Partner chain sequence: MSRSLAQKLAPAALPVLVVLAALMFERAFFNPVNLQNVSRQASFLLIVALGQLIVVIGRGLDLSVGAVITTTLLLLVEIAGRPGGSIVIALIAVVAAGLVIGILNGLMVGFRKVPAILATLAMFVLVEGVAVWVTEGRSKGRVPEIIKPLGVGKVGPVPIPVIIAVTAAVLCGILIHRSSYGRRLFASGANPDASHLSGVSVRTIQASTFVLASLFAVLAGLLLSGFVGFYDRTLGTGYDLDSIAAVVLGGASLAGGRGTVWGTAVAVLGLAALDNLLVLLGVDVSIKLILKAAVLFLAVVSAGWVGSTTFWTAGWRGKRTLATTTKGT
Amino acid sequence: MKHVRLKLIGVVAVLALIAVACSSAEETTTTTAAAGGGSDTTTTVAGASDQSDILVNAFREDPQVLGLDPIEPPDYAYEIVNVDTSEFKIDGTPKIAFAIQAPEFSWPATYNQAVEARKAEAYPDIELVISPTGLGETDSQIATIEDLLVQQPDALIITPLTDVSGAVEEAAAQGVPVVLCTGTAETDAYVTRVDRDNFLNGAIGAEWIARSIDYSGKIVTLSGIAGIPTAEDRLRGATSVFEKYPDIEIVAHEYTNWDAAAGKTAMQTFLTQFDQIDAVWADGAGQAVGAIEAFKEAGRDIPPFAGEPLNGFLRLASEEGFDFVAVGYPPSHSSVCLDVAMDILGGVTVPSFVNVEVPIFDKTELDEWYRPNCVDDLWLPTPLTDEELVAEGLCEA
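Requested chain, on its own and in the form predicted on its own:
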């Protein structure tokens, strides 16, 4: 494949929520999710040649949604390149393989479903091969990918939970283009990566926490799964912010597997150790929900929280009235990965990285996002319509 370094051409508008990757020569119309609900509008998004500008602009503009100062973009934000995919163009009906995540929690379950929903909506005639088992440990993840390659797909979508460089390189050797979806690999053998910049998400939550405690106080940080790029990048982003403020002390940190029970257990321990916890930075809503419950059971005031727009997290914010910031990472962005795979098989030039835009809001917008008639496990924004949410038993009519 041919990589052509992009020339920056000035700051452009931020991608519409759940934006679709497009060619450098064309614009594509995609669906934009409404606050708290299903998709209901269409937006024309920028082409691939603008992707570096879009990521740089996200670092500068996304914090300003909350009235925060811009965050200095890291060097890699300027290094997105165009990828010539003409060698992968096919005629006929595409076969695309998708290595799903193990649907043990609501986020990966929704993530997996979103790809199938996008296929049904936009590409009903393609063949979508779904792995029979979810990705987990390294060995099982690589075995899953190898099983998919045996079926000779035209393109492969992978969500790396550990280093799958060998499997990615094996696919490339077979001439199968790989889309990394929500994760990274220690190889450049893939065609493109579609994700939300997690360093940015972590930094935004941390800047909000710092301001909420007037840049002085004792805080606790709760991460997801140790070693997973999503968690580690968010933690690096948050740490880079907290290190700027000498009067902020991180008194404790714990990995919680993005699990409510683990978050509750960790916070119960911290509450016995520390009389003062001024704020909690959590890189996910799952462990945040458990941590909040620990504060409630201990009879302690709930401090400001950084989390995500999970309906259960928003329910607790509505009931308890604590300050919060929600920086989104909607699982439905996996549908963008399918769009990009289709672009590749159409021979369309794609960017080496697509930054998916996300909702960012605080307590002032709680009523616009919280769905009191829906289950706690609903991630927002949802790709489902109100009718579909009711039919799936996720919301009451």
Given for the second form:
Amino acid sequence: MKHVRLKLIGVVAVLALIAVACSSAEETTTTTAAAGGGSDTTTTVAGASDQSDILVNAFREDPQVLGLDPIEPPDYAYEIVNVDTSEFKIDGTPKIAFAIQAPEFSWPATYNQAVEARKAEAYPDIELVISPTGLGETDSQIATIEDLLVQQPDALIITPLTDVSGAVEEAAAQGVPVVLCTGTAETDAYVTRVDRDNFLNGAIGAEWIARSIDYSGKIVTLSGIAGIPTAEDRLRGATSVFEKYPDIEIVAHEYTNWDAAAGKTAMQTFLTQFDQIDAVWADGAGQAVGAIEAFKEAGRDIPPFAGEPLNGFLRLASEEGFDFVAVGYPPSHSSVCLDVAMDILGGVTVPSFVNVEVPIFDKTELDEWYRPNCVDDLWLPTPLTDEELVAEGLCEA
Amino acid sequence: MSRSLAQKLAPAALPVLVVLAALMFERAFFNPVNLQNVSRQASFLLIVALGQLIVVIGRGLDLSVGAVITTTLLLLVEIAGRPGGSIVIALIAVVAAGLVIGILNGLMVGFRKVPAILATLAMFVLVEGVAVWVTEGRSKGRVPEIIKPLGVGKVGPVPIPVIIAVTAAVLCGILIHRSSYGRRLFASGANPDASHLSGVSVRTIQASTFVLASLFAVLAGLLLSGFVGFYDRTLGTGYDLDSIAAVVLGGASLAGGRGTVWGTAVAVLGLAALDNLLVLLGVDVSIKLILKAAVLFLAVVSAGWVGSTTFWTAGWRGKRTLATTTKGT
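Follow the form predicted on its own with the form predicted together with the partner chain, if you could.
Time for the whole complex; same chain goes first.
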């Protein structure tokens, strides 16, 4: 596709295999259902040097799929290292614990489903213990992790809902390797982190917004939850871009908890306050759809929007015809976390950070992404097949 | 100024302060469209707060109203928002769900003597759990178009939610201030033992307050669903505590037996206006939270002063006397 870049797990794996086949000796070895079992060997993610390249290249190349200039990679993009995991290599059937986010809404629901699907597909024999924690119950997540550790897993995957440094260090002290999956922690006790670089996501949306208003105008920015790294990193990325253009003025910013209602309420207020709003940068689709509804209700033209590939957001774009960019954060990347955990239990050297590739597209690709026969609450790309989507009532046949 | 009049006017302190602040710092607040928005935002909270008021007068507290709001949206989307879905069945379902939740709360608190805060918290968790179980985290429909005018429609310049909220407030006022039910409600809340001895079915009265609160939350859920127009699983989040804050700011006592529709309505208006003004001013989120907490704290403390018998018998006799009498209360 001309303007779309979608590298999912398979592509990453293929790249890794190519890298292995060509030269690298440092990130070979195994990953199978029985980690370290000595059967057929494949790696699931590229090693540190390749990951550094992937992340640095993501800063340079991802904007280009929209025809934007490259973004200067931050220092941390060059600081990915290889982690020797030979001490965690086990024989026999692994037991992996996953402290996951409760499926309270569609994003974590898909996220969790992707893990289960990956297990069934690639590792049917492993023991996977999943324990969910609800959003907003961040303290109880630490208790959840401690409960999981009592069960003596061979590896622990955590989706941090807050800073769970203490629990990560507790696991490390017990010799349990930890994979942080979608999120971070203020400790270096974990083995690796699998995530999309949110600074980059924020920056790409902002660069697109800047260009769409010809680098001059008044914009509104809408963030998710104050203090949550995902939201703050995206905002930092966006701000770093907008600061480059002196003729762009951020007239208002508001945290919206990624809620449609909060997004609409905030935008209604801004619409009464500002006669001119040239574009809206939203770090999530939830508040974006609410903000778009506010423009519709006020009878104002909908300006360019930065959002995410949620089917409801795309439906509005299709119905209203406004210009947009969608920078993805697909929940299906949780499956990569399981792959990496299996790598670790196979003793495979893994990179300290695995950057997940995401779909990035604009209005020109709308028809390829929008699913008019599906519900609003569908994140794209979805790990479900068409048959599964119909069976689950998410799409019409 | 009589004590009674001062008590009635005390809840107006917050909206008055907000208006003064807006005059000084942000004139856009007075934009007619913005005032429409504020009134609409206030109307959602007012409807929930009316139900909460009835519960609080009856010496209770309902933390499940937010979950009822989200459940209302969920049922609308799942039943009426799919192809071939029926809005009539959806409306019956949301009312039935509200009744069931209210009755269960009422039975637990009124008849099983479970502390209201625990019973309704448990109900909140139960409803959230059932919602996740039923939907598996995903909504499978859309907000039905027929509902949207309830949230975004207008009659002339007046938003429909405002008309509905005012009507609900008037009806609620008649119910609790002008009916025998209201007299028994206040009596039960103020002194349940004495009320019981005088023949009032305190348990039934208290149970009924939770049913009414739940039904008010259903109404708010319908309006909010129309307003948002999308499935938003956190739609009701915050309405539980905000409604309690509004009721207390409006002069109600958490010890039961005291509270007015007027006070609650004015307090709701003040809270909605404060939220709006802080957004207009672009106040940083941390400062915003601190400011809101400070305003709430000051308002509650000053409400306590205004309601204090000692304060009024002491009268305005200078700072020293006031400080002494306040300390003694």
